[in-house]
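One chain comes next, on its own, written as structure tokens: the form predicted alone.
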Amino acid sequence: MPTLNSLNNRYQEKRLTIMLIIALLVLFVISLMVGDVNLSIINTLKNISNDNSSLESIILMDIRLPRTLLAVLIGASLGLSGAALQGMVRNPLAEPGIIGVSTSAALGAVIVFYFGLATAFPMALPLGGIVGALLAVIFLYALTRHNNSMLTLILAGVAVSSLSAALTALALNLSPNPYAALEIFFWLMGSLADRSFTHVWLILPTTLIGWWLMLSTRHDLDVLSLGDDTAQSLGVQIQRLNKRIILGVALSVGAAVSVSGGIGFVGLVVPHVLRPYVGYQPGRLLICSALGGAVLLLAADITVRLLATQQELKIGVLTALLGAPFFLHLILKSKREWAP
């Protein structure tokens, strides 16, 4: 019989998971109409049902849809990505961007750069990253498997990140190309400005794969809170279970990262925030945290559009603006439990 205790998480991840979709739409709507061109989104719609070629009709159909719905997919990457890490090695700094994950991911998709494959083979783009995320994501289990305490989490991703950004740099300097450089050094900052359909369909099956293999851990996360014997007692196959959250962090980072470059912080941010939300129960904050990504990384793509800078603010930087501090606040806060 449910506790009353549950039954209040339970209201409060519904109505949690109402608010966030509200604000979604919304953020989703606005992200359609918002840049250099005001556009009216019903007339708009009139026009394109109506098969009229106009200027806002190609704006809304070929620049701003599928800009927003790439915030969306790669917001709610990098939010689920984020619970999913921090529920399996228990550890509420475990992230993406600060473990090493999305700078290998970009290391990957910048050897592909590098080499010209993506122009032969388009879906070698996010084959790149995705590789360079599994290795990173295998490399810290292996070495957090029997220590999952906060520092050694820290410098097993400060060394994945340290050696995946030299290596990048070693591509970069060595690149024959000058422009080509250029264009990877710009594209590491993270941004989802002029980009296609084609990018949405070339990361949206990795991605909903990445997806579903998170999110299948949804109540064996729950138990491995309780620890690994107990869990392992009431039948969850932890192996199993870090296997499939290896392979969804590392298809769903690996492809957002191969067309928006370096976004960080996001995986970090939303789950503390929103945890408290859903009784601390890793398992309940995957669905939350994914939709409270796609909210955060959304504002975030319209905030960089409507500041009034020469050269639009690429997102990466800004989310590192803001998530930076916060990451600093939360090693404050929690030094006392890995001091020794």
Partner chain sequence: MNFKQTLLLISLSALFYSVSTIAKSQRVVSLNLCADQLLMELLKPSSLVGITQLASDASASFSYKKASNFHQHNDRIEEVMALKPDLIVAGAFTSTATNQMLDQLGYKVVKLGLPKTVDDIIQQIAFLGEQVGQLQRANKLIKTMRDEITALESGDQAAPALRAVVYYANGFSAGKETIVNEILQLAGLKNIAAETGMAYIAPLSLESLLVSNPDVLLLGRLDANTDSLAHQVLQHDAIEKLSALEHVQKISVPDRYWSCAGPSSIAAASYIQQSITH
Contents of the next structure:
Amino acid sequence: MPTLNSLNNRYQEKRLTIMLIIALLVLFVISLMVGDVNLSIINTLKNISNDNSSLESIILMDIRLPRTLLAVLIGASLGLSGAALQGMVRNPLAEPGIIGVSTSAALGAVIVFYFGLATAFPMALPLGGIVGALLAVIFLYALTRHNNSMLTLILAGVAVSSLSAALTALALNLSPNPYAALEIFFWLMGSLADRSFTHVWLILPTTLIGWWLMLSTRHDLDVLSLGDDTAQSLGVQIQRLNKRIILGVALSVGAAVSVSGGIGFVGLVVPHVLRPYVGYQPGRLLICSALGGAVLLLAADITVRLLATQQELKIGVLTALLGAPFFLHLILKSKREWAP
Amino acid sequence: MNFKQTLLLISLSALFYSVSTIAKSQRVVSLNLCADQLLMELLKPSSLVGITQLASDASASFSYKKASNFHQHNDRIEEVMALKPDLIVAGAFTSTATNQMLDQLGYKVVKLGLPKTVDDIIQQIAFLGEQVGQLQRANKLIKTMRDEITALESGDQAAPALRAVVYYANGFSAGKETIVNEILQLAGLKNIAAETGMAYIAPLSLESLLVSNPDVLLLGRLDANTDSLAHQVLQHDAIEKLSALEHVQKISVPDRYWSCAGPSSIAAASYIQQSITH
Amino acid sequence: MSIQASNIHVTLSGQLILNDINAEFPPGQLIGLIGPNGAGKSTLLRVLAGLQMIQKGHVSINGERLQELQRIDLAKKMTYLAQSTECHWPMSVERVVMLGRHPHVNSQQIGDVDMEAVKQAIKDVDIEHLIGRSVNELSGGERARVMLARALATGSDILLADEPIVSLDPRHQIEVMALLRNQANRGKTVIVVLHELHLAMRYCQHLMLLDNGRKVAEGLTEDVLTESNLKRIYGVNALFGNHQGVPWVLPWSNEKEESI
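Okay, that is the form predicted alone; can I get the form predicted together with the partner chain now?
Below is the entire complex, every chain and molecule, led by the chain shown above.
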């Protein structure tokens, strides 16, 4: 007979966390080694420590390092947001891409970027993404408050996504810059190519705040599984929890999309895969999902760089190829397991 | 000569004269920026009755100052028809719908291709000169170009060839079989993209750009408006740091020098050659 | 700890659900909240738990008004067991029971005290054989007992339970009522909404009878469960009896005395 010791002994969870951290570190190093050009990392690092600025050091520090950091930051934000949203609406299908948060963030960012606001005031770019994301999450929350059925969620997501995508295309077409209309694919599919440290600094503050807000709800999220009344009676302040998650998702995903475009499905796949390893507790899922998201996105980014296409494949295409069938499988499975 | 022969001679001359007059009084409309620039060299405002709006745009047109002497149209078919052209000059890539429409309406349309070498340019000028009956002026233009090229080539002998690369929006560069390649060669530079075997215009990754260790960096830029992802890559930290390295020269060539392949290309080569310090 | 409701008025969607309810629930008692469907029993329980918005009146615990207490502190003093036994994620039984310790654990590590409380609760409710199973795989009755264990694990002095035995088999119905009475005997205030009048008679010391949002009777069980109250309020004819000195009641037929 299984014992109660599993409760106190979080062995499985700790092991998972450690494995994810190791995977992350390994992929981090690999990411620095992958690129168009063959570099000897060791020599380059030696050069850097000797304060020798060489072409190789520029490639490593200004091209590969920021890209890798972005993959980690954005992947973590996407994984964490997916898990947090799912805990909040108590539905395994909630995910920034599916529910239209990413597309709305893209709309906000596009309006800021192509109409000159970002040149005047760089922080306007992530702020645009954040505002767009916020509107979508608030709408989603209002819709699912009394009804978290799968159908409502998917339909709401479709509506918000379609509308935002259409408005984004419109904004791009109205932009004075002739290249704008061609760039819609970036905003809807996402890419980490040619990003620099500027982008890392742009999103770092709001991302960290967003993470903190979401992580602060992790104990309350577990209790929320028992329903609003029971959770409240156990001391959970539901309004405060919802606000933190809404704001946290908007801050981290909004900023991420503003520099990388909309990358989808990470927040769906990662929490779902990891859930059994944390005893299905939504609160315990948060940190693991963040790590898992970073690992997944980093792996996808490395793959995209290794694929021999003339123009680099947009990373969102890869995550969609993985995530969309997964999404379908989830819907079909859920009909049997977790009743709507 | 007897009277009949003299009459024949006079009438033939009269015919000839009137034919060349008809050719000279041809009304020409241009639908293409590059055609605009060539035609402005060859024709007077009374003959070149319509050019594009871009012709007066300083960021796109090399002869933008001249454009104010000519009438500019808005590319609309009705407007073009109202100018009563005898000859319409379009680019090979002018909207096919427009071309088809003009064909159907019975106008004579001449399409200009994209020259890739100096010889191509010269051929094009000669061809156009013939079409509009200004062969003499065309030849004069060609001679001026040839003189400039000779001057350039002598300037090139003075120093060893530096390695250069052109980087456009979206991370594209120009390799072999492009007019840019020709321009770089005229300016006495080695085109790195051509060296790596690139043909036409193709993407060049940031890393490859850096590792190629260029001496001269030519960055494409749309003067007014750089709010697009396509242009962001040109402002990437890596490029800033590259151009901060001692031996790298960053030259910004205004777009109007190389938006068209023509006399402006020779001017572009001079501009570059003069901007380089050895 | 005693819990007290004063002048409670609750309106929902324009309907007056609770009309001027006054009640005091002393500690050490198992108190039944009974009445016909729609009388407002569950609403009153939620009011006591601080989960329902009140238009007029207030609730106090030992003299302290609910509004003045922090949610977390309130959670340590009072436990609410909802009628619905939903659990949105397929967690294991013991994890669900451990959730009851949330007011005490919150952000800290689970300690020995918490483990003990959970163990004891599981034992008391007789679900040791369900440890390790996913809570959503269980039958309705088993899940109800898991939720009860969760409520007991908190260890608070006031327990409010909304129809806790409705899906249980007879043996477990009796066991849970006995358990609740036992908790009351140890000094807790236990207030239970229930329809099972025969068990109310058997285990509850006090009853409060509600009808259409008003309190119509209150006091010792035998004084509330009278033939006239049952007929007037519930519309049933009941049989009364006595077994070894202990009174029992059995609702027998409705007003019209329809025969089978």
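Positions refer to the first chain, counted from 1. Here, rigid core means the biggest group of C-alpha atoms that superpose within 1.5 Å across both forms. The structure presented is a predicted model; accordingly, all values stated were derived computationally and were not measured.
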Exercise for the section: Please say whether, between these two forms, the C-alpha of residue 134 moves by 2 Å or more once the core is aligned. Expected result: no
